[in-house]
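Just one chain follows, in the form predicted alone, and it is written as structure tokens.
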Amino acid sequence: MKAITWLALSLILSASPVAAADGISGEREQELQNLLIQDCGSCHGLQMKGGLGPALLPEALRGKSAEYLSTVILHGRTGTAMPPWRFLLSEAEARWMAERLLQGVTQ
């Protein structure tokens, strides 16, 4: 199942407009907010409030920089199910995820 998500994933992802220099598209950025809500909230749990993995409310990633949270998104966390995202989403894309992470704006 898991490798059928991946795949799924990758498709979604490879087909879409890759990120500009100067900005990300508002059709991916829906897109982006899709990965939170649905493979992110997958481990996270769906309202963010943790779940396999922990919670990423704001309340939860207080003092964490969004340097430090796109930095996790693109490599994972070794030891845990956090995998590495670098290979789907750009160093912009990761940043935009995380600064609507520390916002709280995930729905």
The other form holds:
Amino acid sequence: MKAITWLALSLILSASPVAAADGISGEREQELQNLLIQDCGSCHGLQMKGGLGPALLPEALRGKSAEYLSTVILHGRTGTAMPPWRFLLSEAEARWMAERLLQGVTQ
Amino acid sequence: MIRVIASLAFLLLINTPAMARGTGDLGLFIERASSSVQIVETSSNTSIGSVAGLGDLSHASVVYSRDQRYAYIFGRDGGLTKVDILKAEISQRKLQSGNSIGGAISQDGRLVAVSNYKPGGVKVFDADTLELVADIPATFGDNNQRSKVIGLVDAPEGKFVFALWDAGEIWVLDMSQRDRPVIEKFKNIGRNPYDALITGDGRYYIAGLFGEDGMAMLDLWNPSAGVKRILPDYGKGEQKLPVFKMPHLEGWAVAGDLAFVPAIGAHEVLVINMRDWQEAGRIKVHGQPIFVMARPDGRQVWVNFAIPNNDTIQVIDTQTLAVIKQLKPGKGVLHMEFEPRGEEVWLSVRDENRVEVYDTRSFERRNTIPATKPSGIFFTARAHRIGL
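What about the form predicted in complex with the partner chain, after the form predicted alone?
Once more the chain from above appears, this time first in line as the rest of the complex follows.
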């Protein structure tokens, strides 16, 4: 029973347009999701409510585009503790994370 | 299932007066994504219970009551929870702010202080009742802005010391008379202090600076001398590497006269001669160091690293300053805690959902404990150490 649910879930996930469009594998998406919650969460909070860095909840990001957010992710913000993640993320991956943030990140 | 049985057995044990036990070999580790902690015992290297319902535990930290029975857990959501580790239950819990970062317990064990990001400041609570005793807003500048507070530690003579990230200040809060808090402020200590520590004797408070080179040091025995910059030339003119995670300055890795701290923006551990506070060396390491921690006897220093090198631990020999061992415990090694006399060390391996126990002489793995996204590990021996 558990296996069937899992199978159905993976089918739904693999059919999601985000995964298909940007060429990010399902496995990599899981890594990115973990990175988003755990490592971005180190400064922004596991629930994105903020910490050393600002809150990244959808309402806090209202009016900011995915393009702008992915630029900040890739290049960081000079004069703040936000580092440039381009050493670890591709442009498509940064964009994926920006879209996740705008949707609201849930564990 | 095994854990459930172990917890049940533990409950039976502690409810039987004849089986009363001490807590000196107990501790806990944070399961940061599931709002829980596991209570562990270092004599058997096992988990003996767990406590849930602790809120957002991103960046959670813990101090212990002086009887080593109660753990005060500081959560990111401003939650302050007092956990009875013998009964494996919450004895009190309070949401004391919107967003907090850490805490400290006073020298006499009667007060618990919490440092807050939002609203920025420090709140001091009665350790028994968690009633608010003092509220110290971290205001600065002409418009009374509030600063995030970092690096809160206890200090001798009933004091707490902390630093203001946004303001670049160090404050000494004297709570020896609990109804009359006295604050001494040290301004212009350097930009963006990111964490701080106090030496084991409680004399020197040292803040790491993110915004400029060097570290800010306050001699609490001679506060009128003010805050001095140490290692001022470190990193000058060098291209800084990106810092994917802020280093921690927890405890004080000391061997003889040498102290070991993480560099920031460089893959190096810095060695400081504490006699003259001059740089005594730089040790090339595997990545951006996060925790640089000495085995209690000071013969080894263990180092973990920021992403993308956080699957690795390196061990430095403090006599030769050479890296003598590299371990790959698994992805996401977040924290290390030595057993009180240092024969074993516990590591949390977050992304692989386990806590590992290693022998520090043979470097062999002694045990593995399943855990959910484990982060900080805290043993009760901290109760009797200044600054922890």
